[in-house]
Amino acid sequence: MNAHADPLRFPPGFVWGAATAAYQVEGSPLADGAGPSIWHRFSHTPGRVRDGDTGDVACDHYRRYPEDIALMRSLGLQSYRFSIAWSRVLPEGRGRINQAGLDHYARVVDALLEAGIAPNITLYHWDLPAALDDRGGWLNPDIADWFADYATLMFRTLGDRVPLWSTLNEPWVVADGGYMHGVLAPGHRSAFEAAIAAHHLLLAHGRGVQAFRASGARGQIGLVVNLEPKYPASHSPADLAATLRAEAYMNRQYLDPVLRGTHAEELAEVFGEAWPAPRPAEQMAVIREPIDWLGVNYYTRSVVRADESAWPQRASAVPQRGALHTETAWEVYPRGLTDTLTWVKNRYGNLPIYITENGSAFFDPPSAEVDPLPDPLRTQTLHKHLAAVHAAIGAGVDVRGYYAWSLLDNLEWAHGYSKRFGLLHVDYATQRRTRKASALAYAAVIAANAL
């Protein structure tokens, strides 16, 4: 289990789970009356996704969820974090309800509960209805109300039996990848648009929390952010300033407004003339609507140096030679997870935290010839990050649970199917699932509630 003489025990009631996202795993994106999303449109645009891959089939989780839930149960998973495809339940993003879409997610929730697995639902994991993108998407100020209406529909449908909800997954990626750099849907490239989208994402989050409170749903509501600790490459004033800009852009851009009611001052420097005038106090109050928990997605760190050519932060990451890197070229740095969690506690107070994503992409063959499929690097990386979570708990951080990314190998967005993160191997030609050794290692940790 670990190299320590005594096992690292997690608190009683610590929640163990795994996570996915709708467009990455479901397949059948237009089935049963669903409308297209921006990711359906983006992936079908030549040159946008590696090898022309799309989510048309993905892991066929839309049809195979009973089999996948049985596999979750066999691993001892206590919770499953998944997302709702907004355009599956509201094909135009608003107005007309697609009852078949609602019924699908009700069946998934009921099957999870029957298996003793708690649903953790993400309302928005990047797949905006294409019909709303045609109206401006995250650039349209009305989108906060559209999101609140969609959220209300889901709370009324499933709020009596879902214990954990989150409004948005990684709003930083939505704005940075989708509107600043154009590498993710909808593929725009504008600092002005990125600043507008970021604000509207925050407003939508706040309106979603208000909708949750008004709905009478029984569970708890939170926000999921990706955090990446930034360490200066040197103690030079230029590198220290660059590190603050990088940290403000990625880590404080969303947490400061939600948890402190302010914007990081470095953002004006990052965005330049694209940074707007101070937001109205009433909008900031909506954004600061209290949340019940925070989800933290952690994958890697950055060692930062000043770089005037790196837009928009004027900061770039220094490669860490000799360190283990994943297939996505991310350095494996477990200590960064401990540092991140203690940073959140020290800056924002000790609110309940779930690790909502943590995982690694290492090479796996297209077909699995043995069960379990050996994946020693992923298993090692998993253990080291769980030890990092345990260290943060020991330092007083209120970590309530951990979700491995991901349950299944899946469509890794613009990387297509070239990167595998799953605990379960997916043979995309046959849809056969095979346990990896990391899945069994994780199951052992869950069974013992200890590492």
Ligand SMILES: OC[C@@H]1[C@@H](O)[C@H](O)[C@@H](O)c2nc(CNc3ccccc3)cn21
The other form holds:
Amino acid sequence: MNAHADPLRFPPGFVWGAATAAYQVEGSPLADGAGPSIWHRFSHTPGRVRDGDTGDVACDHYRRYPEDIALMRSLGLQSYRFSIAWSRVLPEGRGRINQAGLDHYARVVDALLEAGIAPNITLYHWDLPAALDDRGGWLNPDIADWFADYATLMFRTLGDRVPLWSTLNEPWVVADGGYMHGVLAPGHRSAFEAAIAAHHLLLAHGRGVQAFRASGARGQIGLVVNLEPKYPASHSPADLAATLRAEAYMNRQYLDPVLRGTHAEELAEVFGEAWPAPRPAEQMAVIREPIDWLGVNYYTRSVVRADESAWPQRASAVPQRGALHTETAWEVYPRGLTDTLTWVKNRYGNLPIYITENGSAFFDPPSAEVDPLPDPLRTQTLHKHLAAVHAAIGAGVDVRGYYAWSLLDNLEWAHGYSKRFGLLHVDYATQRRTRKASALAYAAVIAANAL
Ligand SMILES: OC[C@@H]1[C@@H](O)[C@H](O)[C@@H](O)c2nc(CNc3ccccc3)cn21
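Could you present the same protein in the form predicted together with the ligand, rather than the form predicted alone shown above?
The next block holds the full complex; its first chain is the one shown before.
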């Protein structure tokens, strides 16, 4: 809270939430008839995840969600963004339905509604059913049908009472991490596969939106993308061109097809021989199925220079020495959030935006000896990014809400449990939750709807 100057007030009805993802928090990956996901396989593959960490227990959120919802309520959270583990409800990803999995998520939704917290459901947050990966996963063109069938099942089950839905979380990370560089599940390393996966992710998104419209579900559906503004290291032609390639590869690769019906022109240069022939017009039309809102995940920016050795975009980030960096080595750069939001408005129009993830990993001890647990760097970083959102709103961007990443310390993918993003500290030895000071700072902003 800004104790001296006039408070920065947010619009009436601005939605304040927090976010998680199934594989990072739930634990019990095979409970009650669930099938394995590619992240269950990946984390159990030696060498893939730091310290051999897995999601077998995580935050035990699958069982402890009533306690966690009570904590959300105590902080005054108005919405909770979480994901469905596809292989809990369809153990093989298609066909046979696991009613126990559907019943679990219905209980979570009803408990949230009972607590006055609006569910915001992500259908896909990286944990593809392993059985679908055995059929090619995101490389199989049939996955758009598989995803649409899964989405339809969820809309029929929960569509009467869930106000916000998104199809995919960060398709760029799925393709770049899972298929281009191989650092995330399923761990492939091929530009050809990355381009194919990217197209099928876009097709699946569009088919998911069509399924939402056909299901008659209430609420609104969107797409969640990670955006990282790219600033040229110099005004040299080489650096300017590299910056455009980096921006096209991360920031425009998915938004241009979904919101403009075209592909960023630099992608043919970035992917080279791996870039496919122009896609059929009817597929581009599916991809462009109109969405109701856009989810923006923001963490940092990058300052870009030309780098012929950096594959595939031939551009690399210039370290910003002297700036505050997080434990994930991301520069803290709140102005980048304002710039990103105004960039979206100027390029794609003023569609409703939710900041679906924003947060920071700074060191917290494994066990919390005091409540609240001091976390000054995370608290100041939170305040600065909320001020950046306020600035974007003041510039006319239609930002509807903000979700802190994350509600809980959790499994940070290949980093294991070594990076803590939570507003709530988790002692993994005891599963005890402890509020961090940033949680109380966030609660004060929510209570005042002002900074
Ligand atoms: O790393 C923090 C979170 C992660 O826990 C979420 O599951 C995921 O949605 C998420 N996306 C980003 C930003 N995008 C990104 C960029 C490069 C590598 C990995 C993630 C950060 N985060």
